[in-house]
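Shown here is one chain on its own, the form predicted on its own, set out as structure tokens.
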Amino acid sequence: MKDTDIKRLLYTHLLCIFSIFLSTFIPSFFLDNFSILETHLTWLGICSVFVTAVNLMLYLVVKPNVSSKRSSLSHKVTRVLKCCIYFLMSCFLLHVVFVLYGAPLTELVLETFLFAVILSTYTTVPCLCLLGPNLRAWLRVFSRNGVTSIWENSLQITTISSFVGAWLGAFPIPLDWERPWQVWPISCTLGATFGYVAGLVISPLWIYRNRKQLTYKNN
């Protein structure tokens, strides 16, 4: 494993959570009262675009898996139609999710969804750049052992701590604190926004670590 693929997979990382900043920055210069907590839904839409951006920017820029086949026109236009199909699928899947823990289930449908596609942006997103959509292929990264490249181990440290975060994010809501981001489902968009951040930032930093004790089959 050589240092200058894992400073490339740190620069990623951190143009990712710049357009996290980029989301919550640039646009109150052009709608006004425009923050996280007041305009939360469209801080959501906005951080989704940003993100999603800038991840398929990296993907076509670093391009850490290249395929030796040449594919076709056809076959490229079927590998991006699938991948939204993924996507929204995904989004519909954690909505349903979330109903069945306790969101509410026809009340606040938007912001439930919202979450949804967020949380599908953080961890559904950077899977199908990586890894296109194929299950085999994502479920042998998130199985034991079954990486073949810091990339693949980075998606999984991000995608758990997304997760994770959004789920810790749920605590604080039946607290009666009675403060606004306990309102749903911010405390939990902005969990697994921490969470994600966060992976982002520990995982170039574990692999780095333990860079000595980390092999792969492709190397």
Contents of the next structure:
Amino acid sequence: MKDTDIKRLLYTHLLCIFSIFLSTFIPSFFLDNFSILETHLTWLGICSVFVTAVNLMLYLVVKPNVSSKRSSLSHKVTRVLKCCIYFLMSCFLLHVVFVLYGAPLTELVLETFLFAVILSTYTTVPCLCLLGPNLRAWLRVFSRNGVTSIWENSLQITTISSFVGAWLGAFPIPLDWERPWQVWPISCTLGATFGYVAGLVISPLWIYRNRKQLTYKNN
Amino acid sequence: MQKVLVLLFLAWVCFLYYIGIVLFTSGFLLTRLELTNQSSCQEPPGPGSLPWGSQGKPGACWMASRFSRVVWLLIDALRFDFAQPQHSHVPGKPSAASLPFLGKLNSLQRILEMQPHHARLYRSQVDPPTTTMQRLKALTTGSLPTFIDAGSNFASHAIVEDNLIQQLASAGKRVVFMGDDTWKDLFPGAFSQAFFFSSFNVRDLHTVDNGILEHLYPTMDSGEWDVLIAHFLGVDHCGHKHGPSHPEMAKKLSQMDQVIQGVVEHLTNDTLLVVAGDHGMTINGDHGGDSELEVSAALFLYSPTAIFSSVPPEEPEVIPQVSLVPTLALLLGLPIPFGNIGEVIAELFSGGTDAHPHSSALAQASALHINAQQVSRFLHTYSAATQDLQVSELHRLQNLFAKASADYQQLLQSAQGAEVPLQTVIAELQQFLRGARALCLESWARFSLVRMAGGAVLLAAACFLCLLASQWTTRPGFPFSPLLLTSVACGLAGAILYAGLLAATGLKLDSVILGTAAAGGSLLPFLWKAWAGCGSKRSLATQLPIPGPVLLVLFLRLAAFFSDSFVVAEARATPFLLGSLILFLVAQLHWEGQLLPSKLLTTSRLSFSAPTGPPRHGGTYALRLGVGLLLCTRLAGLFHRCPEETPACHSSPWLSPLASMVGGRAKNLWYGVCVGALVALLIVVRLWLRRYGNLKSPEPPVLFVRWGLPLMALGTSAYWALASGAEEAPPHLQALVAGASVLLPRAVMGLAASGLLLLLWRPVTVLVKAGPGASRTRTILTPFSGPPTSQADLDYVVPQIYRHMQEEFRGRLERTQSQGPLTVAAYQLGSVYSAALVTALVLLAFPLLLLHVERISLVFLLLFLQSFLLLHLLAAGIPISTTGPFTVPWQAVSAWALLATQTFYSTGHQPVFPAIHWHAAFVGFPEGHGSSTWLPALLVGANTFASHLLFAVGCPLLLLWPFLCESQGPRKRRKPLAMEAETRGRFEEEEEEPLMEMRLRDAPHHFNAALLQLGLKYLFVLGVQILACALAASILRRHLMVWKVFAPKFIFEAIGFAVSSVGLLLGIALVMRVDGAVSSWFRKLVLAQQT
Ligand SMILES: [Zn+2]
Ligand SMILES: [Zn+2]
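Could I have the structure of this protein in the form predicted together with its partner chain, to go alongside the form predicted on its own above?
Below, the chain from earlier opens the complete complex, with every other chain and molecule after it.
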């Protein structure tokens, strides 16, 4: 592991953060009355698209994982299809989990689903980019001593912080402040976004600080 | 450690908690007895003639009426200085320009200056609690309402005491009300005309006031009223929203000024105008407590005709707020409400400017005398009913009243008395009235901050004790018995010291303080011990190892008690936290690598440094458990009852009894579902018991489980059928139905009780097989020639017998070709403790279920499923230590407590008094209970705290379950082995057997320590909850919601704690009873085999 790796990691993360910023500003040039709170669903969709695009771009440019020896076209196509299916499944799964956690079952279905989409964007998309549609690799990354590179390490940190952010976002909902952002699921999506950004910021710093202790078995 | 010691230690800790709770409560929740006596016109308050002319006149009661009509403008939170006239030349005072609330009520100032004999402004001294509802009660009954007025009907807020509104109604006066809808609850149906507006939204400054203004002048002009009450909320809401020092407050007060101005212009000559604030507000705009700003309210009286004989004093007089009640009553010619302790404002009876000084003074004296007679009658009645009031002071007051009364009578006899003795009589009467008020105030209306702080400190110390002692239990040889002994000795010494001190000073014995002295004394040895431990090598931080995430969940839960929104939303917040904890547990299991086979992970996990063994379960085992738990939690959340604070929320329709349903098919369907849930519960439990071989023996408890439980289910469903369709029964069967609805619940409860007794009598239901295996046993036991003489012998022999029995049983199983390798389980020994506990829980659940409405049976089924899944999930994360020390991790205890809270809500409860299920008192007693109160209280309490009780009794399962699950792990691991090798029976005998719960039996010392630790941990988790509630209630005692949210929450938590602690002790005692029975069973077995 070298410092250049960490630098690359930092730059890619900055790009991700930048894409989130863009998703809040660019649409206001094209859409009337666009704001995060009032046209929240639109923002969710745009943000999800932006982040996914940046992640894909980074994956194609940086190529952090050095696997995939076979590179036939059919293999690539099935791989992409598999990724799409995985992404959709994670959206539905998260939707179910939200409902189990107390989200309304029949009302606000679109809102809940878009929340699931944005959270999947923050968590599943990077996983798919980095690890491919390989559930075992995912499970490995998210267990003790399972990380094999700084990319996986940062993936671990951003994913967990996104989830924690979304979780913390649920807390202001019962308060009687009557603010517009306390409506379901705005506080949760904002929490997830902040968590994701925080993860993106923290993980390079954390890796840089602990670069001496971090030794990866396969590197 | 001895078993008795464990129970005694836990009982001591519970005692500390109880005393802390009682001490806090005695300082926080002041109580008073509500008398329902009524004053009436025909019955004067005392002997002696009523004042002149009162009997003859129509419409006059104890005194002749002076006004026929009253307009009462109640401006919520009108603090005294809001109404105070501003003299611009007074130096050193803040000017009106700097503070927006000063000098806005100009019309009062103008009236006072222009018509000094028509109007008065008073600083009315309010009694805490300064909350609107309590103030309204005080302003109409003349008493000092406390939060809990004993004897009041918790289900509604309607005032049962004698009050002005009721007297007005019974005198035939037309009372018109407009404003705050609190009055609707307090005086249902008392008004001839009413315009109520919701007081719920404190952020809305204008709806209520504008609504009043829309109706105020038209109503006044219509003349269809005798008493007009308008309760404005804008000022109060402005205080809550912006605080008093906000420009909005100036606008609001100016609006009120215009209202007063307008009303004065509409007044006729026979009308009295009262402008009053119910309480003040702090500099932040809140109220509820007893600070100077909160307890000073404005009171302004105005009459179009002159009524005062003198001009107003420079500084307005200070009068108690309740003085308004007797004054208004006598001015309107009504009897003074029975419970009034206010003193009439004598000035108002002086008769105006042209009255003769002597007759004026005589009129004042007669008003005061009637008032004093009424207060004396009340004191007499009240002290006969309860012991609240100080006897010596009461006696002094009686003497004072007797003298004043005699003087007054003497004065009336001597026709031409001089004026000087008249003034003396007035002074004496006033002295009596003030003394009486002070006496009542002393015992009813003071927060005792010292007691509150003392209670909180005691609770905190008990929590600290639980935390430390639960760590100490894992230390071998920790001297618990000396600690307990010295503690009890010190506690006794403290109590004796206090009693001696009292005897020396001759004061009355207060049992609360006595308990505090005992508790404080008994804490001293522990604190000393903790201090010594702190000073020595271990630091305190290492002794408190609650893992971080669990600490976070616990902390969030405690912090939630300090926010009224979260207390109101607790029904939804608890499942959320529980779900978080569950998913965290699953994620942690995965993180630790216990879910996946190690070969899946590329990195080496074979290093021996890893503390966890290979995974004991299949890959998705814990995940499935977690999802199932979340699903059950969510389903249970469908049975949700809304708190009254959230109007947008809809309660679940499933919480109503089936009898209230219309439509036969739906009702029948639901009835089927409920019975189905009951049967499912029964089947689940029987399957579980059978799985561990607990249904084989012919012992009475087993027979009871096999036949008694279905009988109970049958009785319950029959009772439901009767209860839901009672009115549809044909007439000639009505008597039968009525009899059955009395008998059936009692029969079920009796069955449950007898089942529990049976269980206690014969808790061990092990199938003993006398057969050909006996000869082999003797070979094992040959080293012992005599009967076991000591416990050590027994400890040595018992495992051998036990292993031998397994062996033998296995052989028998193989001979009979029966499948299933659960050798120990079949003998029931492996689950002997948990089987007894589960049986006890089911036996408890049935009567509790009977007290709920039918559809709650689904929740009970979910409850058992949830706890079953949770126990499995927790057990998956707990490594089995083979010899001890055994510990139950904190996350298990926290999750269990969260589950108990969640079930409290999903059984349709809320921690507020109107939400209590009163119908539970009539289950089995449809005609009521007559004069007995403890039985209905017990039934309603059992209904309310059913989940607390069930989970506390079941708490030892947390310790037992991992051992129970031991039988699964090796089986799963063996399966591939069995595929490979045919000769599995012989091969496995060499392996160590799953001893299951017998591991606990083999290490009795560690077992007892683990039980103690479990109890202490559970008490800690419950204890910090009650501590947080107490702190929230005391810190937020000025909060708008203190009496609506925080105080009821504290009471429910306190009672819940008491129920839980008793349940916990019972559960642990049951486990110990089983343990004792198992020991004696083994002893018998050993003796039998040696003959
Ligand atoms: Zn008020
Ligand atoms: Zn208020």
